[in-house]
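Single chain ahead, written as structure tokens, the form predicted in complex with the partner chain.
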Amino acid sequence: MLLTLLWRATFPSMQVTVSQRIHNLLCHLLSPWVPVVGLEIHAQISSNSKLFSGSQVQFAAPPNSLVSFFDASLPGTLPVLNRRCVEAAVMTGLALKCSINKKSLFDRKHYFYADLPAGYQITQQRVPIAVNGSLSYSLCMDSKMSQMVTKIVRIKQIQLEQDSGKSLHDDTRSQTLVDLNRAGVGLMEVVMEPDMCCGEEAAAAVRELQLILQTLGSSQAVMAEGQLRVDANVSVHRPGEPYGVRTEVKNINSLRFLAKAVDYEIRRQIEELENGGTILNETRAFDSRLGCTVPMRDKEGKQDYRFMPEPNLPPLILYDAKSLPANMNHQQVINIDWIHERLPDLPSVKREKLVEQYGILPEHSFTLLNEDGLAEFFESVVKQTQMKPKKVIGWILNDLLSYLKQYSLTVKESPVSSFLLADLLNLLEKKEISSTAAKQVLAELWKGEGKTPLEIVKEQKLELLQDQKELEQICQAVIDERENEVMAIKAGNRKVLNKLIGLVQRKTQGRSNPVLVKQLLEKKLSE
């Protein structure tokens, strides 16, 4: 194990290439088609007010309560751009390793639509804020999450843009009802390149970027709130041949539906063309009930979005150290440089200080970063407890996860807080508890009812038997009572040891130390 992590850290790329070497040529032998998945995704600003005017942005608040006149495109209104929200696509393009364009432009991109009140969409068409960047996730090879494989993503574009309103679908009435409360939400539309291969890979590639989001705050990318919205690009070709004509899957809100939408996707394009049919240039659905992909009858036909230079919004201009003007207003300055000194450690960065600074395996730094709150839960618990890092995690990753899972908690809501399970553990650690009772012990915290971990124990005198005398005793009993066991053990079959452990166990309630009373029947036997 130590020296395939050693192995690992000493050429992460050369492990990547030979298993995707294996990976390519098992594909290649499997499958005569090449998939080709390319993600756009849009994700929420998290702001206070909208990206061109000053109504507020909040989930689920009544209708058409968050909407000024200029987000209802009354005439005369004008954009006002959001400090803010330049500033976290700012910070976005960076931690996706982007260059920042210091004037990009703003374009009206036009459709007709219910939602979208001024009959077309501010967004960056000609030249986005942020271009050329990339992003690079892990996805494990195997169930047991045991071989993780690096890869990269190329990411085209950052753009600024409007979100649209929101339409109630009323079929029986035949009318839509509108609710304008996230039209003019501030938007940035992640373009990845076609770097991907199948369901698993995009879902990876999205949930590095939602984790991005989250650690720098520039969005809270909850997919079921619809803060952050994928659309895919799928396609399939021969191999040598060029790309295949495309299909776009639009309606994917979670990390679950996106992996199974792009693998249906792929395999009913394979079918397609075997069949000897041709693939359209459409607009798919992803039914989540159905698990399966279904034309969007609303955008038939190729779109013509009549894109223009939006003529109320100068150039935006962004600085750096070298550029930034001496007699400007600093309200009036974004300092590419400023934002860039003060992003945050991302996840890739707060996994490998985990594992260098705890000893923990890569796969589990992983987990701890997928759960939010996870790794600081870890580390707190760490700096109460005397127990080395390693045993921690297996009780975190086990024990305390598995308990959220099964009853769907996040871990700021977890019963259990970091100082109990520190208090239980050291107890483990003293040795003043078996770890088959720390379970116990746990099961019972887990029902919160403001108990320390000691006062449990006491409770239920789990506590170890520390009297060396009472111990013996009952060795002696289990010895006595089992004959037939002690003849086989003294004719040499050692594996009966084990049951007469279990019966001294079972004695004392799992309150003996397993290794003691091995010593101590050894011992008798011997006499």
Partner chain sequence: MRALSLGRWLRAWRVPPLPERWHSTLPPQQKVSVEVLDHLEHLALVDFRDSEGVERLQKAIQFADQLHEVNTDGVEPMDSVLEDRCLYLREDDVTEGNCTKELLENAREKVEEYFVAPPGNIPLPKLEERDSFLQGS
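Please supply the corresponding structure for the form predicted on its own (the preceding block corresponds to the form predicted in complex with the partner chain).
For this one, just the chain is written down, with no partner chains and no other molecules.
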């Protein structure tokens, strides 16, 4: 409340409610504490088989139906590195402006857990496949997305590693069941430096990474299916002092939960320190029902993972155009330059092209790309309609998107295809219907009854009135009924004219062209 009053006192002319983003910004500016957030992101690689075995990768397969002898860690089995997983990691590293190590190493990370059959994980601790990159992401500073701020987070490294299996806890029977279908699936661990300061920044950075992975095809990155999992490292310290003790919030599987978990943990640590307490170096989990983090395990006695070189895998050697041996079989090596040449346009480039090609606002390009398939839907509508892209974007973002969110549907599940929406917008552009009628038609189309926009218009008699004499009579009737409003308009209050236009629209049941109505009213009022 104090921050809200401070904002209003500082900017009295801005009669707006203080948004959560502004509130968070003021909190950071006025707080005597500096929050620090770093992320470790595990992205499941899009591959038909696992990292070191030929077992199939498939979400929601029957438990323990996709487990090879190697995945189950039977004695005598050996790892065979999956080429596709290496290429995906190289591609991701290049997209994140990393240096690709031509020689990287595999290590064993030892720890015991029921869903890790071997008692160790094969990872890249000493020399990972990619290092020293960066990720640019953007934040909107107000609810209307009219102010965008671009930030950069450094990428420390990207490493290849195995996923573990999955433990399923049955509280009713007091049992824990283990499903090894996921054991050995290829992961890219993307380690971000502690360059962020709040939950919103963390969520924005992960969303941008998610879009990049999906664009590259290196990961489907669907968080609801566990294909992208985030660990957040959070600490607070006073300005000018060293970083404080950090906590790790594990396995966050939603952008919304990530933002909430980080912001809660920042508040919890500040409150604990201001009350004379201390922060424990511990692992915590986010309870989405309670909206808070809860302790999982203590980290004060640092676990000894007993890292050692993986004896069954040689160093991973990559090449570029200069280092590629002349007589080498191209099918047996990975050429970094070859992958770099085939990188698709990244989300940042796609946004620039949308703005340049269609003249839309930069913030609109962010919304188009943030919703899976929406940019393609928009471009398809533009190609099929006579309406200008700047007007089409309004119908896409304000009307179609609100319907999709209201019914929790994706763009691909929309009952209104790009063809139907383009057909509707063409009727509007040719002035055969009003915008009010167009919204009525869209509502009918949303029912998915198989009717075309034109059929709906004819059935419900939504065509614009073409008889100008009839429309003039209606305008005159409204003028005659509204003497006070007419006097106000003639006295110089032109805003009242909009009320008369609305009354004419009501009398015609939305079948009148507002532009024509305005012209007719102005003509009659000047007589």
